[in-house]
Structures are given as C-alpha cells and as structure tokens.
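Next up: just one chain, as structure tokens, the form predicted alone.
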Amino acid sequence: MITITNLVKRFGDRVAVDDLSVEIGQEVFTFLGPNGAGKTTVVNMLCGLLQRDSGMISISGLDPETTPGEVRSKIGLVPQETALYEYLTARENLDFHAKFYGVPGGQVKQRIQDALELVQLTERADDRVSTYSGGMKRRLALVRALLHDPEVLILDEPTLGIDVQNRNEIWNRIQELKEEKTILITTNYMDEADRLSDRCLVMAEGKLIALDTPANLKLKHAGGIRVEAYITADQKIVKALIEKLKQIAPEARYADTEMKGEFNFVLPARGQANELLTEVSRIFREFPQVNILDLSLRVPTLDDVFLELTGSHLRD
C-alpha cells in the first residue's frame, strides 16, 4: 500500500530524513523516535505537504508529488493539531469535510450520524467544538478523517495530551479499523505502540535503526526476560544449580551478596515469561536445600528498546 524508497529530505545543512526505505501493507505501522528524528517530516511528505529532495514514495501506486489530489483522496489524516473549526459544531465540521472530499450527497447524513455514534458524540453533535474537551476533539478528528473512507489512515500523535478514558476509546477504534485499512501512527507513547502496532520502525537523526514487531524488538534489543532470585545455600549447591539453569538460560549468572551464604541469581532469557518461570520452578525443586528469599520477573518494554536504540540524553 505504501512504498518508500531511498527517501531524503534536508533542511539547510540538516538531513531530516536520511535514505529511508520501507514497505507498509495493511497493518498498524508505527514510527518511533525522539523529537527531531524525522517522523513528522515523513508524514508530511506522504501527504504531499512537503517536497522530498530525492527518493520515491508510492501510495496505492500513486506519487503524492505528481498526483497530490488523488493521493489525498486515499488518505485520512489526523495531525498533531486537530485542525477542527472550533466555531462550528461537530456536525458542521463533519459535513464540511464530507463535501470537501466529495462524499456522495445521498450518503453524507448517514455517514455523519454513524461517525458521531462511533465516538459517542451524538448528544454533543450540535455544540460548538470550542466547548469540547481535548479528548472529544481527538475523537472527532479521528472520525472526520474516516468520513471519505480512505485506504490509508495517518495518525500523528493521536492521543497526545488526553486522559486515560479518551485514550482507551481511541485505541479501541484503531483496533477495530486495523482489518480494513493501512494505519500509520507516529507516537512518543511506547505503551501505545506496543498495544496497537503490528510493526514498529525506530528512527534517530533521520535514519532507520530498527524495524520489527514489538515482541521481536523487545527480544533483540532489551535483553529478553530477566529473572532474579535471592537465595541461601551452600556454594557447591549454588554452582550445581547454576549449571542446571544455564540449560534454559545460557547467560545465567550469580554473585555473592554482602551476607555470607546468600546469593543473587540473574537469568536473562528469551521466550515466553510463563514458560521460563515454569522451567525455573522445576529446576529449583530439584534442589530442596536452596532457600528462596525473593524472586522477581521483569518483562522488557518498548521503553527499554527505545532507550537502548536511541540513547537516554535529552533532545530538542
């Protein structure tokens, strides 16, 4: 549906997008990266709002620079700034958008009604948007982008600055749409990307630095699952135990603590957390002489991946 090939965009001496290539099909595809990574620049070029310096973009076989009108008819865009007409009502905003995008006249009224019901705004449909909360505006912007039934939905920070209830409502709507459309999201919320994405692309300084499913990114770049156990036992027993644990977690290690006879095990491992815990429990049962003082499990998040790949220093 979307093909990006060797895409480059410069602003003066700064390379905002540096030789980016990716293919995006019917999926929820998320761009991740620190501020200034080039995410919004890519979105603007996809929508034909910004000219590229080199490279190619194809959306359903069309180039947004040479056929901007046709491309925009295939895209539904929700920008960071919702860009609603606040002096109009929700119904008037939707009506204007429908007519602007050429929705057949006989379908406009029903599509607007369906849209309002979808995001639970029917009772406020005839109130001016200026009276809406931030979450209500975000929900309205989402269904406005869907009115002309686009093939591609682009959401630039779709839940920026809204509360948990509205955020969950928007997430639910996105998940309902994922079987019907190509959905491209830019976000700085890692939990949002983890929950919604089929694949994530991580950018830094305009470059693609990782591309995979959320699960695989966590596996490759965040060290996998980590089990820690504080135990008391004889050192000979501990050495035998560690050899057994290395069968399921080759990087398993232990260290003496400040308290004599107490040891700290660390087991970085790959796979499913429940399977790992089952295996660890089985092995510990083979060593009844071992007394477990504490046991913890840490499953990596996309936050861990993000910091590992892009660094932890602040960026403007």
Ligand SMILES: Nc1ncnc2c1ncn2[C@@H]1O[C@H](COP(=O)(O)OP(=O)(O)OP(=O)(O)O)[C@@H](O)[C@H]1O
Contents of the next structure:
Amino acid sequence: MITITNLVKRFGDRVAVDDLSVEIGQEVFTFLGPNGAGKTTVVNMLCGLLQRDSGMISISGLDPETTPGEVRSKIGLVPQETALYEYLTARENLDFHAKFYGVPGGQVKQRIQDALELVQLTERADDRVSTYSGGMKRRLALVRALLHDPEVLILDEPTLGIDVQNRNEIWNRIQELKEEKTILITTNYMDEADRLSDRCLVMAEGKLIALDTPANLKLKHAGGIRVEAYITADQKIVKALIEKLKQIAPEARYADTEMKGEFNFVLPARGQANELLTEVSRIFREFPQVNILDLSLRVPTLDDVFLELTGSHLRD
Ligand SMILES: Nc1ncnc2c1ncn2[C@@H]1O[C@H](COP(=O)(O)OP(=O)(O)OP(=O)(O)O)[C@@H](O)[C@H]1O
Ligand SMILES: [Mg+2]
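Given the form predicted alone above, produce the structure of the same protein in the form predicted in complex with this ligand.
Whole complex next, starting from this chain.
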C-alpha cells in the first residue's frame, strides 16, 4: 500500500511534482504522462533516492526518508535507466542482488534459475551483460527486481526499447504478479497504460490531471466511437467541409498534417456511430473535390483523453 499526500518537488524554479496526492493498493497502477511530466521524480522519491520538498509518503506505513533501508527491502525497482553491472554476467548480477537484499542462502540458486528461465536468458546467463542487447538488459532488470520477493514492484518505463514479442511477455508477467503485489508503472505508451492498468493517473507538468480506470477515463473524457479521415484538399474547401461536419459532430477537429494540402479530421460520435457514418458519407459526397486518402472508425484511446484534457498529444 502506497500513500502519497500533497507531494511537492522542485528543481530550482521548476516544479517537477506539484501537490500530488494518491492512494495505491494491490493493483496495477499507472502514471501516464509525456516526457518531463514528473513520473521518474515521483518514483525516485518513493524509493528514497530523492528528497521531497514537502508532503508525505508512506509505503506500507513506512516513510522512505526516515527508514530507507526497510523501504528498499519492500520495493523491487526497475529504474528507467537500466542499472546492471556490465562487466558481470547475468547470473552474477542476480547473485549479487540476491545477497545484497538478504535472500536466504538456500533459495538463491533456484530463484536465479527461475528468473533466468522466465525471461529466456538461461542460455546467455554466463555471458557478460555488456554483450547483451538493450531488450535483454531490460528483461534482466525486471527479474532482478523480483528476486527478493518485494511487496511493491515499481517499473519505470518497463518496456522502453523492447520489441513487440517481449513486450507482450512482460505485460503478461505483470498481469500475473498483480495477484500478489502492488505494482506501479510509469509509461508514456498509452497502449501499455490501457492494457495493464487497473487505474491510471494521467499527469502533465507535475500535476494530476485525471485518475480512474482506463475505461472510465475514455468514457468521461473522450466520448464514443470516432471517425478519422485523411484528405487532400484546398484550405478553403476544408474550411467549408469542417463547417458542415460540425453540424453533425460539434467536437469535430481537423489539423494540417504539415504535408502541403493534407489534413487529418477526427469526428467524435455522441452516441451510436451508425448515424454519424451515414451523415459523414453524405457530407463527403457534397465535396467531390476532396480526395480521401484514408477513412477509419476507431474507439477512443488514452491519447484522446490526454488531448481532451491538455490540448496536446502524449507523444509528438
Ligand atoms: N536532477 C534534476 N535536476 C533538475 N531538473 C530535473 C532533475 N530531474 C528531473 N528534472 C526535471 O523535472 C521534470 C520531471 O522530470 P522526470 O524525469 O520526473 O519526468 P518523466 O515524467 O519521468 O519524463 P520521461 O517520460 O521523459 O521519463 C523535468 O522538467 C526534468 O527536467
Ligand atoms: Mg521518466
């Protein structure tokens, strides 16, 4: 159980974490936000690696600033920058970690074996980490964090730079671990937040912007199904088109895609998409000069939520 109350952290004039309060229980809890939102700063304060300016933190009743050693033994951390001993092998890295965190001697060997198997590194276990790919290092860092069986698992950008297949495996493993642990993830991949989170805290510029289940966030802030179109046309015609489209979808937005004459439209549906689709095709028929490059129907994403709440996208 993690409780954060009115947490503030400044770096000079910059407020990196701005009066953040949240309670996290046994669940997968995600901090979703763009670069510089303050996610890693929160993680570092939770782990006792950084001092806060004000506010309270409690990890199972303990304050990381007053009892850093005890808090550290409760937490398994996968930091954003993978910190492994490059000149040691995977097995040696795990062994060092197990001993440092006081894993009972009789269990070390078996735990290391299981860990290596889990992330399919058994065959490479005795190679130096410096010979690993980025994704392999990331996978090793993940199981290393689990070796001392922590109550709380904190993953700062767990799948950064990991390929699709390994990403899915890590996601599955996180889902399984949720049965026994409090799991906190930071990410700026909206699909990761959507897929994994029981609850998702959307943050920007150090502030909590929204907090709910991914489904509720989308329902509350991003409405229903949306029609998305890429077209080429004259600016003047596009303006006329958008006027018409706004009559059927008042939240209709369009943007210049920075390719000369190419535009992207998003039309959120208020209720069922059926009506909207019929109307959209009727309107497009009135504008034969418009060339449709792509037309799709999609459900809202957490990026739509972020856009709705902040006016910008999660990623550029
Ligand atoms: N040691 C530091 N000194 C000065 N400023 C810092 C320091 N660490 C973080 N910051 C600033 O605090 C803000 C939040 O940074 P933080 O690393 O927490 O963001 P983040 O949400 O983890 O971003 P990313 O998605 O890029 O990892 C940024 O403006 C960053 O420049
Ligand atoms: Mg970060």
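Numbering follows the first chain given and starts at 1. What you see is a predicted model, and the numbers here were worked out from it, not measured in a lab. Rigid core: the largest C-alpha set superposing within 1.5 Å between the two forms.
Undergrad: Once the core is superposed between the two forms, does Asp234 show a C-alpha displacement of at least 2 Å?
TA: Yes, the C-alpha position differs by at least 2 Å between the two forms.
Undergrad: On a rigid core superposition, would Gln247 pass a 2 Å threshold for CA movement between the two forms?
TA: For Gln247, whose C-alpha is compared between the two forms after core superposition, the shift is 2 Å or more.
Undergrad: Once both forms sit on the same rigid core, is the C-alpha displacement of Leu49 at or above 2 Å between the two forms?
TA: Moves: no, less than 2 Å.
Undergrad: If you line up the core, how far does the Cα of Leu277 move between the two forms, in Å?
TA: That residue's C-alpha sits 11.6 Å away in the other form.
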